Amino acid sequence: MKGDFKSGGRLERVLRAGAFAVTGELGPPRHADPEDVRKKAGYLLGNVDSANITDNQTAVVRMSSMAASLIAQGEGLEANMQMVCRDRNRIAMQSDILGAAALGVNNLLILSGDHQSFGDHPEAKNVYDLDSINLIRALRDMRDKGVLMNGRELPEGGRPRLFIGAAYNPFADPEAFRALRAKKKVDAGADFLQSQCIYDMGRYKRFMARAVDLGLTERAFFMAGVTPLKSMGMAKYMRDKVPGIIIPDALIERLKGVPKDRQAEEGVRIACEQIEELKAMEGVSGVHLMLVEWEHMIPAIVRQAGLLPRPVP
């Protein structure tokens, strides 16, 4: 993966220097305060990369992740943007963009976005101008061939520069398609790629493998959801409720012969576990870490898992 840096940034530069990225997730909070974006950025910095500024997740309102991802960059930790398809048209994606741009953000992370029916507005009207792979598209004209969806050019200098992220899922069915999904968003522009949460470490080696064979790895840095599981009520929540999530019977096992004031700890080793095997599987450039309202742990994770001191690129 040669050529000219995207953004610069130092996600960006960690993950061509060859070294295990670390990425975190950081929720902004439901008001306007931003000492709770202040908070959970301490808990971050040092410890990743870059943390994802999540996008309203779940279809909760929540502080737009344009303005908490200035107040984490303002505290030194970098801000990988999340933008989501469900809440905007693209003349306010376009807007969006080159303002985060102007303002420093260099990282977007771009998704489809939870159904609003599962929000605190079910009543709301989703939008859906653009999917995510047309938007990834959009973005990559924006920053490479200085266009707009409509073609208007924009003036020299006024290009943004965009390290470009997209989600995969190696568990939704059918298996045989997601590595084909996931060629779809490389051949649209994506520089990077986080998955969703991985348990079934079996199957993931078969989508990582396929990946491989496609050469999506040549082209773009892979990296793998890693949750801790904080007890065994939520491991069969995961299991049972949460859409492309798999969560093999042995770790359920695993978890329910622990004592319940001990299962998080165990949780917490399961996924360090899981880092280690995911270190030395091919073309798997990174870990991304997503603890949301747990981001306290980070610390006590990135350590245990012998991720720090992270890389200086």
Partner chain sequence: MIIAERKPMNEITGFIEGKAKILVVGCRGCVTVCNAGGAKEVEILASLLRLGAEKEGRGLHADELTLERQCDPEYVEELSQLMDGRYGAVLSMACPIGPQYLARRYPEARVFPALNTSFLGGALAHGVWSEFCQACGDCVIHLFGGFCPISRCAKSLLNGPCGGSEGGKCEVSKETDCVWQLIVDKITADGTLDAFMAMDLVKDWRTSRDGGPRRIVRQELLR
Given for the second form:
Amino acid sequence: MKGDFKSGGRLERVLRAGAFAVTGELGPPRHADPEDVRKKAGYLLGNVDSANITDNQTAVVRMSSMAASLIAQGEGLEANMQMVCRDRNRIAMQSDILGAAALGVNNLLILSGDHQSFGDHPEAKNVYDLDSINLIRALRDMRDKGVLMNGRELPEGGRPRLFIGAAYNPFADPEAFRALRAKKKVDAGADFLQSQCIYDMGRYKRFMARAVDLGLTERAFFMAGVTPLKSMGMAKYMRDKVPGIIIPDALIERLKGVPKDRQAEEGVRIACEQIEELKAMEGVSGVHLMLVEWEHMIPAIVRQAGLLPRPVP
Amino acid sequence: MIIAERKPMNEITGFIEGKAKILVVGCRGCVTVCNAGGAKEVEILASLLRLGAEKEGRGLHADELTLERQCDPEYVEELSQLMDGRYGAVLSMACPIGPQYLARRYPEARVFPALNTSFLGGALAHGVWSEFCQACGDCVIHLFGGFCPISRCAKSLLNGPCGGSEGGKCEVSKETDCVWQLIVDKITADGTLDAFMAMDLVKDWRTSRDGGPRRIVRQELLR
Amino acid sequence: MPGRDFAPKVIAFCCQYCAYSAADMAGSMRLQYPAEVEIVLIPCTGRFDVILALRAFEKGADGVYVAGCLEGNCHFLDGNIRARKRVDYLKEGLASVGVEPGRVRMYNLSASQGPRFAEIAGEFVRDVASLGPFRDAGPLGGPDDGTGPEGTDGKMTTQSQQARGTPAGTGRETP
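Could you please show the structure of the form predicted in complex with its partner chain, as a counterpart to the form predicted on its own just displayed?
So here's everything in the complex, that chain up top.
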């Protein structure tokens, strides 16, 4: 993975320097007050290399990911702006890509998006003009070939210099196909990939072994998604209600074994043990910490997991 | 074929409120096959409406008639003798293509749709229907093991399955098969997986509804 | 209370393998059951269709019940299960237009249950009587207001269908 920087952003520089990268997640508020974003950015700044700014996650209306990305970057936190294919067609998405790049966003993570039936506007029409792999390729062509999807050329200085992110989920079905789907994303142009929350380390290891075999980790950076379990209740909820998440019984038993008021602490300990294991795993370039509405815990967790200080690339 | 379903009764009774005489028109096409708007369903609806009116202590004269097809001017013409203003409302039990034909041919009549078009599909078993096509106008099922990802994937992914596929079911509904599980199983078994991996299909939606209302003209069939 | 001294007209669709035989037995045992119940013999409750009940109501019935074999004992395996679902569907349909769903019911019994047949007939007639007449007043018969030239049940044919031999205004087509 040599050559010129794609974006020159912090995340890309950390990854290319071979350091174990750390990304976080920042969910924009369900209102227009920018203070909420600034406050969350404060927890993340200095503790992560870049923070994913979600795009109407779980199909709930929130401040736009581009606007929240800019507010976060104003605080000094590098944004990894997310873009889902659910809400916009290729006209709007290419337009937003040009706009985001123009405003100084370095990283763009592309997702299919949660189906709107899970969100707060289930009456909405979904778009899915393109799927995530279509859009990853389109973005790569805009950046590297300097063309829009219709073939129209972008001037040399007008190409979106973005580090292209994608998601992968080793825990959805069919298991044997998950690495191939990640390959499709790498083939399409993904520079880095972040996983769904990992709890089943055995299955994750099998996935990474296959990704290494396929040569994917030579071509793109694979980051491992970690979300500490706050309680046994949360663990059971995620296991039973969230599609594409597997939580082994052993983890639930371990949480059950500690008093309720100590379960969060135990969850963090489990996450730190996971991070230790991930640091040593072949093909894993970093961790993606998803602390949904628990952003204030980021500094403590990053410290406890021995991920500080963050390198200055 | 078109799979349709009768509208909720309160919507239908709303259509005919205050009308003393109505005509319920069925269709012997798709909606007969899917048990939504054939002669039998016409009889059931007309009978229920009459009984409901009687229960309220008012009279309702509901005539019943089923045409060969309502999406064909030739058969719609058969109503010409009846469309003399005698009916306060005409309830079409065809898919909503039918009431449009009736309303266009008989502009003075008050025509209402008694069915909703649910989807394009077929029967899986007696009494169970499922969607198989979205009329995108450019069929690609041969690239996907014979399955349609446009209509059968909740996100119309061309490069599925998404991260919500679990146990062969769609995250949107456990009742729905994940079509991408079916596709992956098929292309893995029939040896076309490599071709799928190399494929880079971006859908051109101009042939779909996105290109505007569609029309086909075949010169050799014109009179 | 409406119907205290009202004798409802009730149609009972009875399966020949059970309820109909049970009715026979009730007769030979000289058991009393309400004379208002008119029995319609069907080969299996699987033959029952909502249309049959709706026609009965349109022709003046106040209640309709379907009596089939005990579940698991259908001569045709699942005719009585299907009938139960159709009765449920019919109840929903009637309720959707404001008719009391209690005017229809599904019963299951065996051929040897003559006394149970009499009990069912009495129970259903009593329950329908408590609902009152389907129509508060007026003659029994079709709902036709007399303005239509096409016969009382509203069945119609078009000219082309006449040309195929079904004259207009002669009423019901073969179902």
